Amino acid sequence: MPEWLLISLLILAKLGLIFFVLLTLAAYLVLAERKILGRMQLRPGPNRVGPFGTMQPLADVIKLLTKEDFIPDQADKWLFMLAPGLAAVTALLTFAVVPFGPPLTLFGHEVPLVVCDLNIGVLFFLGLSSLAVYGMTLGGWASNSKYALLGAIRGLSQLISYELSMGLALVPVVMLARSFSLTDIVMAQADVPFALVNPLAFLIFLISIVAESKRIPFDLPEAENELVAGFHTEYSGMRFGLFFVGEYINLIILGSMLTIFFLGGWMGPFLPGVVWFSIKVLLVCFFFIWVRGTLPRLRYDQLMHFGWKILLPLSLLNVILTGAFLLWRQG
């Protein structure tokens, strides 16, 4: 078999596998969240569809597909239809640069467990996370609803406030690894994960990605008791489903990024690298669910105060301290 054909088949196989695993995991993450939140609130959670409720995700998909697809009067129809797809596609594209294990050897060829090992993987992730907000903003603006518009404006200002801190928290990681490649960053943590080397950057990045996910305590763009459902108030059927799936895929992506940047990626003893990577990502997802079931929602002024007056100065200070430490270590 020609080498180019083998490489093309391997890339297609990796894309198909990632697409299948991401969508399946997102569906069952919804079920896990409902079960865990149910237990935390002393109720069983969904348990009627299939054994132990395991077919509930399939029932949810059928419900969304068969619901009426409603477009409000005076809405911008093209933008209204485009926005949910934009939110889901940007979340899916990010996984193209995520290395989820060490390279394998198949048919005498070394196969990296990443679709595309970009040497600017960190910038690719930050760029796509910035683009993701367009789905929410366009959806809120195109809906011709004051609740949706207010949710979109809140989401946009929240992203600007916390993405600065998130990007600055990654500067020490790049300085320590001396590379923008995600694979190189994981390899640089072979001895000690960066969460122990630079705990302040880890904490800032963790808080920033919780804000990036727009979940409690940072769920002001939706805020059911203030804005009904915020930017997706007017969506129904599968278009609402795309926003919903995009949120949970984004959760997996952010968990993967935290694992790569600070938890050593696939590094770990005894078990295969893919297993270690999966365990770490699932633990981060559990943390997101636990936070949602435990903490109250911040007020909008508290959110802005925390982002601009606490997280951003701390991020800048951490960059300076890390640079000074590296210069001191070099002598």
The other form holds:
Amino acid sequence: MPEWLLISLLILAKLGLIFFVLLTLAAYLVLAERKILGRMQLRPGPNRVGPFGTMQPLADVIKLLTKEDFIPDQADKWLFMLAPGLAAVTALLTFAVVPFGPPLTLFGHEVPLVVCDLNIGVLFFLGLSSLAVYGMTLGGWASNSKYALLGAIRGLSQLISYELSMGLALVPVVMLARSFSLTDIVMAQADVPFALVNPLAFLIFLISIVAESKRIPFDLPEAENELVAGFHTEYSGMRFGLFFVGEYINLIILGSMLTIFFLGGWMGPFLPGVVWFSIKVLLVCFFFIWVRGTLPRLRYDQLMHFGWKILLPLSLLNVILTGAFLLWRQG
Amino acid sequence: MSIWRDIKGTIEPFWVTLRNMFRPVVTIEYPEVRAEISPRYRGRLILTRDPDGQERCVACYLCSAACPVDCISMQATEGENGRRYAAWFRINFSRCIFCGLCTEACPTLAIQVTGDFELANRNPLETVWEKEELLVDHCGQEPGYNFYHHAGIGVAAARGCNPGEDKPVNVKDLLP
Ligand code: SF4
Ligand code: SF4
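How about the form predicted in complex with its partner chain, since we already have the form predicted alone?
Next comes the full complex, this chain leading.
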């Protein structure tokens, strides 16, 4: 078999596997969230479809696919139709740079367990996470509804206020790992995960990704008791489903990012790397659900204040402190 | 200090929700498990009979008047012996809010609540219950009460024609 064929087959296999795992995981994350939230509120959660409700995602997909795909009369049709795809695709694309295990040796080839090990992986992630908000904003704007528009505007301004501190929280990570590549960042945490080296950056990044995922307590773009359903008020059927799935894929992505940047990626004793990676990601996802079950929604201005007056100065300070520490260690 | 209080107030709820996760579920999974209904539960209405097996309802329209959603309707009529009863009596259970005001208005304790709440139906017309369906052959929650023993049956003869009765006064005569 020629070399290039083997390599492209391997890449295709990886792509297919990631697609399958990611979409299944996202579907079951919805179920897990509903179950866990239910238990936190002393109710059983969905338990009618299949044993213990395990077929619920399937039922949901069938329901979403068979619902009417409604487009408002005054909506901007093309943008309205494209926006949900944008939300889901940007979420999926980010996974291209996520290394989910140590390099594997197959057929005498070294196969890195990442679709594409970009040397600017961090920037790729930051870029795509800013792009992801376009799906939401365009969708909200195109539906020509006041609630959707308000949700979209909120999403945009929220993006600006947490994205800065999110980027700045990653600067110490890059300084410590001396690389923008996600694989190298994980490699740099072979001994101690960065969460222990730089807990402040970890905390800031954690809060920022909760804001990035647009979930409670930062779910202002879709605050259902103020804005009906925010930016996806006018969406129905599978287009709404794309937004919905996009949110959960995004959750997995952000969980992987937190794992890679601060929790040591696939590093861990005894178990194989992929298992460690999945355990960590699932734990982070559980944390997200836990937060949703616990905290109330912040007010819009509270988020702004928090982002600009607390998180941003703290992360700037953290960058300076980390730099000083590194210089001092070099002597 | 307020910042300390804020931090504590943010952390503590996490413990509460985590603890709740391992508590038993309080939901009663209805079709399989049934809740125990209190004896004073206000559910579907019935028309009861007095201890002699006669209909209690005297078609006085008081329940119908008391009903806040106007879901009781009937037609009054009179028997040979002057005893009033409802020619037809109809309750629209798709409108009833199970407030129990009708039972409080009823002077004869005819209309009463039961613990039955399973009135859901695919055909809305079947939630309208007629007298035959409402009527039961027991006294419900008020055994032994017989309205006519207290009030007597209305008399068949005209007013003032019964033994020991004066003629009705002509009020126009009393005018100066
Ligand atoms: S229970 Fe209330 S709503 Fe129902 S019939 Fe009686 S008065 Fe009307
Ligand atoms: S209030 Fe009682 S007696 Fe009067 S009409 Fe209603 S059920 Fe019959």
